[in-house]
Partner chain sequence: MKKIVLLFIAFLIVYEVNAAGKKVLMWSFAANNIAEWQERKADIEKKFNIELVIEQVAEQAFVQKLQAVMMDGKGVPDIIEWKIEQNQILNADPKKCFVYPLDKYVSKSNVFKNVVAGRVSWVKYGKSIYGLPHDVHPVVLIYNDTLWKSVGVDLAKIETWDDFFTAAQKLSVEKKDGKPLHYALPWSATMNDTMFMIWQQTGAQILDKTGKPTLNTPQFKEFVTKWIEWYKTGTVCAWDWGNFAALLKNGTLAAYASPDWWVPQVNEAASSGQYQFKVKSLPYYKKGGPQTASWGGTFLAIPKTAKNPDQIYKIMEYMQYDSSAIKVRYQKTEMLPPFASVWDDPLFKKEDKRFGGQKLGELQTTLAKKMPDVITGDLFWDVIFRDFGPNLSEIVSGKMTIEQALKVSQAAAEKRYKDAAKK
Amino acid sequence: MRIKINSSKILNAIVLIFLLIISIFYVYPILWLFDASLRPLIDIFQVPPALFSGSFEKMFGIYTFNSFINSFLNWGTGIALINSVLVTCSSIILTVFVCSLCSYAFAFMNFPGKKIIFIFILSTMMLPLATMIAPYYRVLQKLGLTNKLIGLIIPYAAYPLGVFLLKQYFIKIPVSLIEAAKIDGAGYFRIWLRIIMPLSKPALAAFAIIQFKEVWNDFLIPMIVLRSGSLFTLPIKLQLMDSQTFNKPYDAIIATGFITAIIPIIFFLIFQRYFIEGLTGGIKG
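Could the structure of this chain by itself be given in the form predicted alone?
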């Protein structure tokens, strides 16, 4: 009796096992961070990791929230968390508004120098941020935006990757819809608001996730703009904790690090379907 071997299923199984092994290397740091943030300080740096030593009852029985209490009460992580959420959400709203209008103009309007301006905008993506720090700070200082959260929110609006991503999605929208709206008397802004934006939800969600990651994890710009401790974001707060020479608060650092890492992951899991569709899909019909 001959056994028929399905080579495609074997290949899929091998790929699945390979991806599972790779995913362990990505998931394990988050699991360790979560476990360490709930353990007593004496167990955090245990070798082998306390996560794999002992029974589940013993492992979960010693969990405590002392690390989070120390982080929020003694180091002001709650204020830093609010600042990060405020800056990130405000930046996403402003950036989506500005970049979508700019992309709409490049996708559906004709004006002199359109291609040259678009190429110039994309070329700014090649410039490292560190090379623009001095003029960046100088402009904010002249406008009186240093040591203010709005000094972090406004500059993020100019995001060339967002212009490129949204423009590439907008051009997939049938031009007949735009022409029909113009015949009905709709202006540019109404077409953008009532037609372009509703049809571009996947691309907007994908762009929002990319922008969320960039703003949430940004350290360099907040470091040069902010001076008051009450305005610090989570990356700056983490650096402040880690800079302590004596009595370094390892438990608070781990708890703050877990909060900083888990929020973008949750945001991505919520909008992952739109993210994938926005990057790979288009207008169906």
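Let me have the form predicted together with the partner chain next, following on from the form predicted alone.
Nothing else is written out below except the one chain.
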């Protein structure tokens, strides 16, 4: 009996296996971080990792939450987590609001110098961060925003990539919809709120994910702006733990690292279907 072989299925299987192998390289660090965060300090850097010891007792029998307890009780990770969530969520809301309004103007309104202003906004993306730190600090200092969480939230709102991404998505929305709304008596703000925003959910979600990653992981700007330990965000906490010149608290560092890493992953998983749609939709235009 001859077995019919479907060549495309075999190809798919090969591709799948290949992708699975590649994915291991990406998933393993997170898996290791998770495993290490649940182990006592002495076992964290065991070679080979206890996870591959083959004995169930060694693999899972010594799991403990001590690293997390140490991290939260002795290193103030709880407050840093709250600060990070607060800054990130607030900045996403504010940035989406500001950038979508700005993009809306560039997509649907005509005003003098529109192109030049748009190019000027985009050109700010090319400036290296290092050159902007001193003026950035100076402006915040003058506005009385240093050492305040609001001093972190507001500046993120001016995000040129967001303006570009959303504008490219907005210009794909049929102009006839806007015209119809205008005939029905809707003003600019109403059109933005009732038509543009609901139709742009994928782009907004993609933008929110990009912004989440940027703000959540940002270390340099928060470290420049903030002074009080009670205002520090997770990336700062991690760096400060690592600043122990000896006897580094590796258990607390790993537990905090796991928390810092897992939250953006969860956020991405929730919004991933919008992310791809939003990016491709936006850039194609």
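Heads up, when I say rigid core I mean the largest set of C-alphas that superpose within 1.5 Å between the two forms. Just so we're clear, the structure is a prediction, and the values are computed from it rather than from any experiment. Numbering follows the first chain given and starts at 1.
Check your understanding: Rigid core fitted, then: does L16 show a CA shift of 2 angstroms or greater between these two forms?
Key -> Yes, L16 moves 2 Å or more.
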